[in-house]
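Coming up is one lone chain in structure tokens, specifically the form predicted on its own.
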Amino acid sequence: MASKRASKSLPATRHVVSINDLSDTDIETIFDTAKNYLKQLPDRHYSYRIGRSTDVASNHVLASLFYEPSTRTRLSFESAMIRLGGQIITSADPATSSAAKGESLADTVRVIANYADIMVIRHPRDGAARLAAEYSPIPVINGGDGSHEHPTQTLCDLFTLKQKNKRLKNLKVAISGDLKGSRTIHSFVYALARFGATIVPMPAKGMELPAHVDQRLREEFRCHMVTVPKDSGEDASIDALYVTPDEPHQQSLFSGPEIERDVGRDLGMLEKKVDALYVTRFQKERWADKDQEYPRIDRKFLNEPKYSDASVMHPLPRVGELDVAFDSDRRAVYFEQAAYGVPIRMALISLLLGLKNKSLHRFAGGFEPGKQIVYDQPRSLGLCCTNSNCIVHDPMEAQSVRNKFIIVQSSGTPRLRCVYCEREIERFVVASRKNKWYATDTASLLPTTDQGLKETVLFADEADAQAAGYHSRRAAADPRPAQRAGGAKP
């Protein structure tokens, strides 16, 4: 996605924060350009190694702008950027840099945009990176922001699969453990429905994927669910599968069409072989009760007829959900995926910067859904994010964010998407910022067009409207004292 708050002068920058800012043809070149780069400079030992260097970004500057814990994500996009040729800078620990005396994120993607010509961020804050994208004019990559998304985790994921399974189309992939807390998770689960995967979650106790994942996952990437009969012989921690179509063109997001179901295809599905299993470590970090029940994957569990060819992927690192008793397992392919995030993050930095094709240009094009309705008010003013982990509520970017929602009409009733972290908000009120009055029928008030909203301010429910000095529409409409007074609902 490109950032508008670049200087009017130059290009739009291209931005990688989600997984869906790429097209599958975007994916597809960057698998290319990974291969190319293993080809060309292998290690003598791995073919999954890159072993020497080159020196096409010889004139260019990493900035690695971490404000959580990293050791793959921050080493392999630094070896990467080694490896291409380029210089590296780094702000590892929040502690010793500006951050620490209150700067907000917003300045510091300014600043460091003067002293390097690609980024990488990480920080714990949701839609952390989409803010850094809107004020730097130079490409921001998303190493992870909070529990949003972790785009290039996904890339290094996707590539293992491919290499493994030699396509990526109609794959049948388990996902293990806290499904709710692990931004991988949920940049792999829209990645996997966009290559037509059939999705088997395996969650633990409480962490099923957020409703909004699940809600995008049916509507706009045309999952439909498959309830697992008792005697299927799935194992028992599965209730559901998500079987998405052979087809699930990109273009189609945003548009909510319905599905004719395959009921052959779905019990064809649930007869088939696991092709890969993906074991994710509890989230810690993200949750409150530290001490909860966790599924632990060890040899006897894999031994199950159905996981006899699956490939064995973690993101890394684990604390103990995967049995270290597996390592030498042929299925096991957690270390060469890890090794994959150098080649992966080595083209995606080439790619973003116009060095190993100039042809492709920054990725010309990219991943556009279509127009998107966009209501934007101050912080200040009106409905915020719901989600207390956005970006919107840090108090050092108080000043630097915005009310932004995308109008999502996809299941006919209007939904507020947070334009930084994606969460989705159901029920609000719609009130005029001329006229002074509020409404709760959000399907035919709601303004359709940016000119529209610019005139409406949005509220959380009818006594958040009232406070700030709206008065209900059939209220104002009604000259009866005894009404007004009683602030009757519309």
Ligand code: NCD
Given for the second form:
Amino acid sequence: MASKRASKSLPATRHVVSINDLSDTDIETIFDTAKNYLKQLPDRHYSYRIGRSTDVASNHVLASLFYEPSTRTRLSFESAMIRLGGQIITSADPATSSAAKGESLADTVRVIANYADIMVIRHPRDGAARLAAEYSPIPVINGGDGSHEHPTQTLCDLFTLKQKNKRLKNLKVAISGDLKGSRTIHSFVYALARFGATIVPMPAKGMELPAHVDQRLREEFRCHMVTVPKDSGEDASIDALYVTPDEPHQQSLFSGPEIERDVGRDLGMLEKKVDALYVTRFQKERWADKDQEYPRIDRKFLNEPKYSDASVMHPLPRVGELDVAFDSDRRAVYFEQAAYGVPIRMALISLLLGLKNKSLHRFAGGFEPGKQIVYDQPRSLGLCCTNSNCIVHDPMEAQSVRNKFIIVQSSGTPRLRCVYCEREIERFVVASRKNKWYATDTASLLPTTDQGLKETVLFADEADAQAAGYHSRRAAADPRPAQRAGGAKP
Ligand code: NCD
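Alternative state: the form predicted in complex with the ligand, after the form predicted on its own:
Next comes the full complex, and the chain you just saw is listed first.
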């Protein structure tokens, strides 16, 4: 997504907060650029490792702003910038930055933007990176925000699959572990769906994909669910696969024609061997109950014939869920996957900065998102995001955030998607600020233009609307119930 710079003469700044801020062409461009860097700056012994440096970024500074622990993401971003010939500044411990004094992220970002040309941010709150992007005149890259997204990890994941000669179309990728709390998985499944892979969810008990991610895969990315028959020999925890349409992907916020199902292809996907298994750790820091049952992947598990050709992936760190005895197996690709963090992030930094290098590709088109209708009211007014870990609920950001929702129309009944954390709200009431009425018929009363939305306030329910001094529209149109309520004689 792009944000406007303060001065009209400057181009819009491009940010990468979600994997969906990158078009399919952008992603291909990043991969081509990363491949070029691997070729131009090779390591003598390992084909996946950058072994030399260039000076294309010699006039540029990268700021890494990390409010949560990190090894791979921060150090590979910093290594990438140094390999490009640039400089880095780091704030990796919130206890030693002004955050400890209570400074808001919105203020910190505006300050850092004067010290650096690009920044990568990691934060425990969902949606923090989008807030940072709203306030930043320099490109912001999301290095992981709560359990929301981790788009650059997905770039490493997809690139690894490509380097292993796996075309994403028709690929079957199984995903194991904490599908609810892992931000790497959320970015990854969107990308897999966009590029035509089939996703096999293998969640730990109670750790299924969040409802909003599942709904988006089915509605916006047009995945359909193929039920796994009980006698199929599949793992008992797998109920259904997400099969992506066998046609060029068209992401849509609005409902479109039903895609005809190819039953033969669906059956083929059920029988097909797994091409990649993506293992993740239990995201302990995001769960109240820290002592839950969790699947462990070991050699015995991977000896099953359906995994005989599967690349075994992991964003790392691992903490026991993937047996180290498997490391020497030819299918283990996780350390290579981590190594690609450097060329991939070199590519992303140089493309976002528009570095001048003859052999470099360029981002085509831009990040301009399709037209979205956004409801935007002050934080103190009406409905607020229902995700308690969303950045809008961070007391330090109270003055910087607003109640902002994209109106999603994909299922016919409008839903609200928080601009920051992308969680969705299905039930709400619409109120007119001017007329002081509210109504529950959101499908017909929600304005469809930004202009109309200015006059609108949304509430969680009728009780909240009434508490704020609004009256039911029906009651306003027909005075009788109101009179009765006011004690008029029958
Ligand atoms: C992941 C993260 O931080 O989300 N790590 C990474 O960046 N490679 C995965 C994790 O912490 O489990």
